[in-house]
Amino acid sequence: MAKKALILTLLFLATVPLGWYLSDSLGILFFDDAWWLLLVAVGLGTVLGIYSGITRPRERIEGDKVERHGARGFLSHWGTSVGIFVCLGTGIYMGFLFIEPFMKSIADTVLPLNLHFTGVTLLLFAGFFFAFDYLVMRDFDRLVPNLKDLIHGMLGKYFLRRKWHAETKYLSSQKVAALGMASIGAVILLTGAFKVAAHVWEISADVWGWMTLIHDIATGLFILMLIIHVILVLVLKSHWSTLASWVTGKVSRDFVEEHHPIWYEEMTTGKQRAYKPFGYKEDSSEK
């Protein structure tokens, strides 16, 4: 599995290097001669991921090992945090809020603006994917949190200290804080897609200053999750072996009966709990 982890990141990592190759060879911009890429990434990644959540294995415990991650798993993370990291990283460059860009001339646009791209067509295809791997999967328990989790498995767990074990594959807390990302994405998203469409139709220097000015503030407060995140994931030792596993793709038998009960439980029973948006009735394993 580390090999499958290393390989997929190195493929989107080297789509840096390939951006700024053809961005100096070809001497264009790619938001306007080929912003049909964009299209082409979300036609491929939902394609491929509507594969994916139809022959995705049933997950399952081998000895005292659980695969928490395959090779789908890698290619979403992996696809996406990269293609963020550009995108931030140029997008911050460029100008961003109260910080002045970088660049002395327009010509030196250019550049950025089409590692800019590169990463925005990453991030697409590596999203997509996942949303309609996870879409077609009706696995929405994984990810979508319910009430309970954000009284008792965030706000209870992690402010009043209270114990809380009605975990799925992924913490209550994660699920709150990749809702909450998710939706800041969706506007960054949308407001992308109107600075996109301003290089192929007319649009409004009002309407264009204003989605740049949604876009910055949904950034900065995008920026401020993920760093809260990084920073709750490296502290917090009970957490330390789900990030390996975005290495490996497995946690221990152990682990996940002591952490992720529920999902233990669907494992070995072959029984998975039905999503309740509102919360369930408390059972044993919530107590």
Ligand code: HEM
Second form
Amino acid sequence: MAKKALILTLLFLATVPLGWYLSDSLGILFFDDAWWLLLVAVGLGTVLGIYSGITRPRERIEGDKVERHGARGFLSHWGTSVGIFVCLGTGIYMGFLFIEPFMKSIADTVLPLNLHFTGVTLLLFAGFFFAFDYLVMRDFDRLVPNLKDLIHGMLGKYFLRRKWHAETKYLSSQKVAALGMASIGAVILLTGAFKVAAHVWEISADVWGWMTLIHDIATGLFILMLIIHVILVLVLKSHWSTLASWVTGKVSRDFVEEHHPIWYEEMTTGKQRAYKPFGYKEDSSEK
Ligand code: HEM
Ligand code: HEM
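Show the same protein again, this time as the form predicted together with protoporphyrin IX containing FE (HEM) rather than the form predicted on its own.
Following is the full complex, with the preceding chain placed first.
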């Protein structure tokens, strides 16, 4: 896994110098002249996501190790993350809410706009890959929280210090956080789509203004959620195993048994609620 993680990381990071180089050499505004690339990214992410979901192997316990992350998960999480970080960096540089733009002249806007486009392209590719891989898996409550997750797994566990054992592959708190991020991400995506449309068609200044304001407020909220996400991962010791697993791909059997008992049970009984691609037959022989 470490090798795959390294290759994917280099590929994600390479999009920035590539975007920079193309911006300088082609001398065009990508949002004006290459907007169709965004549709290509969505299409490619969708097709590969469906393929990944259909061909996904079942999760297993092998000796004292459990594979938690493979190249698919790495692409989803870190592809979207790198895309978002590039969007954040370039977006803040262009100025938003009360932050003044860092550019001195109109000509200076071309590079940050083109790099924002580069980040958006990577984000759309990895985001649609993630969404369709997940939809094909058809285990919706794996990452979508219910009321119990919110009340017992989040408020009860962390604020009232009550025990909560019904943790699946993702902790209740992770599910709540993921839903929050996805909701804000959807707002950024929709408003961003209007802003892209304004580069291609005539859009009223009023609509553009509202979309920009909402795009920017959502960006502010997203930054808050991201800071909380990273702080929790770094501060809570129980998250360190999953952090290391982004490189090694594996966590220990004991860790899964203690922190993700329902996922553990699913794997040991062979009755996984996840990984039900079309044509899936339950394998009860896996003990
Ligand atoms: C988490 C991801 C994103 C963040 C944090 C982000 C943030 C920002 C910020 C702060 C700006 C500069 C202020 C403004 O013009 O609103 C901006 C501009 C822009 N964003 Fe995003 N954005 C993200 C994703 C997207 C996506 C997915 C799209 C398209 C679908 C998009 C399209 C645009 C466009 C077209 C502009 C520039 C408009 C212009 O000045 O001509 N953004 N973004
Ligand atoms: C824009 C950036 C980011 C977004 C949108 C994001 C989002 C998410 C989401 C939705 C999950 C749960 C589902 C999954 O595993 O894919 C997650 C898990 C996780 N994230 Fe992030 N994340 C971001 C950046 C980061 C960063 C910078 C770190 C490192 C400090 C990090 C560390 C982790 C870890 C350790 C997990 C747990 C994985 C597991 O339980 O198996 N994330 N993140």
